[in-house]
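First, one chain by itself: the form predicted on its own, in C-alpha cells.
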Amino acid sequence: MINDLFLRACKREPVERTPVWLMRQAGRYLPEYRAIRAKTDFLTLCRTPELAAEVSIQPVEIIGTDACIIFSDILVLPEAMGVKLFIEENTGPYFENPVRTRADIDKLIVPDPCRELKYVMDAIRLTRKNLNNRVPLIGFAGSPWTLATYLAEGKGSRNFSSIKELIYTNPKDAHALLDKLARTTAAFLSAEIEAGAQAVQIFDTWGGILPPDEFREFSLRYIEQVLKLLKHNGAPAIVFCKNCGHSLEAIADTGCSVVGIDSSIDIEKARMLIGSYTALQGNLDPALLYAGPDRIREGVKRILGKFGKGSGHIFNLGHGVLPDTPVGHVKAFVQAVKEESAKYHK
C-alpha cells in the first residue's frame, strides 16, 4: 500500500499526518461524476462495476483523498431481500411495497451477497485492481435499523411514523426483522472484504430518530450481532450513528475500530471519552464548505487543536459533502487537513 495512512489511523498507529476521506465523497459536486450520470440513471451506476469503479477512484485522482470508498447505495441490499426499489430524480428512493407485517417480514429473503450482489462485488474488485495499491479501500451498508426504517416507510420521511409504530405496538416483529437484516448485512460486509474492501463503515442515518433507550435496543443491539457475526479478516470497522452523541460510550463499546462522529459532537470530549481504545472519525460540519478556504482551515484547525496530538484520528465530515460544494473548496479542505495535521504527529 503506497498510502496505508487511512488504515494505520484506523488502529491508532502512529501516522505523519492525520489521513482525510469524505462521506458522499464520490457524487454530484464533481463536474465528472455528473458528466457519467448524465448518460445513465443512479441504480444502472450502481449496478455497472465499471462505472461504479470510475466513479469510486474520482475523489482520490480529483480531491487527493487518502481512502477511496466504493461507489454504491445501502438500499441495494433490501433491494437484494426480495423487495424492489425504484429511485426518481426528484423524489428519492422508494420500495413499491414497505415491509410493515410479520408476514411481510417472513417473505424477506436472506441473500447470496455472491450471487444477488455480484456487482457490488465485482465493482470492489475491479476498483482494487485500478487503485494499484495507491490507497485503501472501504466497503460498506447500512445499519440494520436504518435499512428498516427504509422498509417500512417505504421512503423518506419526516415523523418515522410506520417504523415507530412497527417497535412500540409489535416489538417481537420488529427484532425479527432487525435480526434478519443483522444476518445479511454482516454476510454483505463479509463478502465485501472477501472481495477486496480493506475496511468498512457501517451508516446508522436514522439511529439518532430513537430516544436513547431504544436506540440501544432497536439500533446498537443489531449493529453490534453485526459486528460479531463479520469475517472481517483484520479489517477495521467503522460505525456511525446520526445524531447519537448520546451513547459515544455504547456505540464504542459494540467493538468496531473506529466511531464516527457528526458535527454536533465536540471532537475534544469524544476523545476523552472513548479516544483510549477507538479511533475516531469526523468531524467538520458540511456547510462550512461553503465558505472560503480560509474560512476552511481555520476550521480544520480547530479540529485538529481540539483532538490534539497523536494517532487514532481520520479527518471526515459530520456528514455526506452536499451536492452544491464548489470542488474548489473541497480541494481546499483536503489540503488543509494535509497540511495543518503534521504537526500533531512530531
Ligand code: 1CP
Contents of the next structure:
Amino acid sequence: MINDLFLRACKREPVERTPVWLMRQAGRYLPEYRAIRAKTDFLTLCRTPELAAEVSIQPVEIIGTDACIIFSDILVLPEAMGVKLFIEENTGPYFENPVRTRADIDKLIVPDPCRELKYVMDAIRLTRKNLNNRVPLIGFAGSPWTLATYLAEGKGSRNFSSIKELIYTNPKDAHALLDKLARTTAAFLSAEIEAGAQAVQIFDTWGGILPPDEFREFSLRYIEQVLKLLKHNGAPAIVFCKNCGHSLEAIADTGCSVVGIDSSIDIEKARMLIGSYTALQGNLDPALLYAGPDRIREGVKRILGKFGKGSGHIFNLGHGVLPDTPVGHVKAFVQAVKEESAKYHK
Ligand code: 1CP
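Right, the form predicted on its own is done, so what does the form predicted in complex with coproporphyrinogen I look like?
To see the whole picture, the full complex is given below, headed by that same chain.
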C-alpha cells in the first residue's frame, strides 16, 4: 500500500499527518460523475463493475482523498433479499412493496452475497486492481435498523411512522426482521472483505430517530451482532450512527475499531470518552464546504486542535458531502487537512 495513512489511523498507529476522505465522496458534486450519470441510470451504474470502479476512483484522483469507498448503495442489499428497488430520478429510491407484516418479513430471503450481489464483489475486485494500492478501499453496508426503516416505510421518511409502529406494537416481529437483516449484512460485509475491501463502514443514518433505550435495543444490538458474525480478516470496522451522541460509549463497545461522529458532537469530548480504545472519524459540518477556502481552513484547524496530538483520527465530514458543493471547496478542504495536520503528529 503506497498510502496506508487511513488504515494506520483506524488502528491508532502513528501517522505523519491525519488521513482524510468524505462520506458520499463519489457522487453528484463531481462533474465527472454527472457526466457518467447523464448516460447511465443509477442502478445500472451500481451493477456495472467497470463504471462503479471508475466513479469510485474519481475522488481519489480529482480530490486527493486518502481512501476510496466502493460506489454502491445501502439499498442493494434489501433488494437482494427479494424486495424490488426503484430509483426515481427526482424523488429518490423506493420499494414498491414495503415490509410491514410477519408474512412480509418471513418472505425475505437471506441471499448468498457472492451470487445475488456478485456485481458488488466484482466492482470491489476491479476497483482494487485499478487503484493499484494507491489508497485503501472501504466497503460498506447500512445498519440493520437503517435498512429496516427503508423496508418498512418503502422510501425516505419524515416521521418513520411505519417502522416505529412496528417496534412499539409488535417488537417480536421487529426483532425477527432485524435479526434477518443482521445475518444478511454480516455475510455481505464478509464477502466484501473477501473480495478485497480493506475496511468496512456501517451507516446507521437513522439510529438517531430513536430514544436512547430503543436505539440500543433496535439498532446497536444488531450492529453488535453484525460485528460478531463478521469475518474481519484484519479489516477495521467503522460504525457511523448519525445523531447518536447520547450513546458514544455504547457505540464504541460494539467492538468496532472506529466510531464515526456527526457534526453535533464535540470531538474533544468524544476523544475523552472513547478515544483511548477506538479511533474517531469526522466531523466537519458538510455545509461548511459552501463557505470559501479560508473559512473551511479555519473549521479544519478548529477540529484538529480539539482532537489534539496523536493518532486515531480520520478526518471526514459529519455526514455526506452535499450534491451542490463546489468541487474547488472540496479540494480546499482536503488540502487544508493535509497541510494543517502534520504538526499534530510530530
Ligand atoms: O442521482 C444519483 O446519482 C443518486 C444519488 C445516490 C448516490 C450518489 C444514491 C441514491 N446513492 C448514492 C451512492 C451512495 N449511497 C454511496 C456511494 C459511495 C460514496 O460514499 O461515495 C453510499 C456510501 C451510499 C449510502 C447510502 N444510501 C446511505 C447512507 C449514507 C448517508 O448518506 O446517510 C443512505 C441513507 C442511502 C439511501 C439513498 N440512496 C440514494 C438516496 C438519494 C438515498 C437517500 C434516500 C432518502 O432517505 O430519502
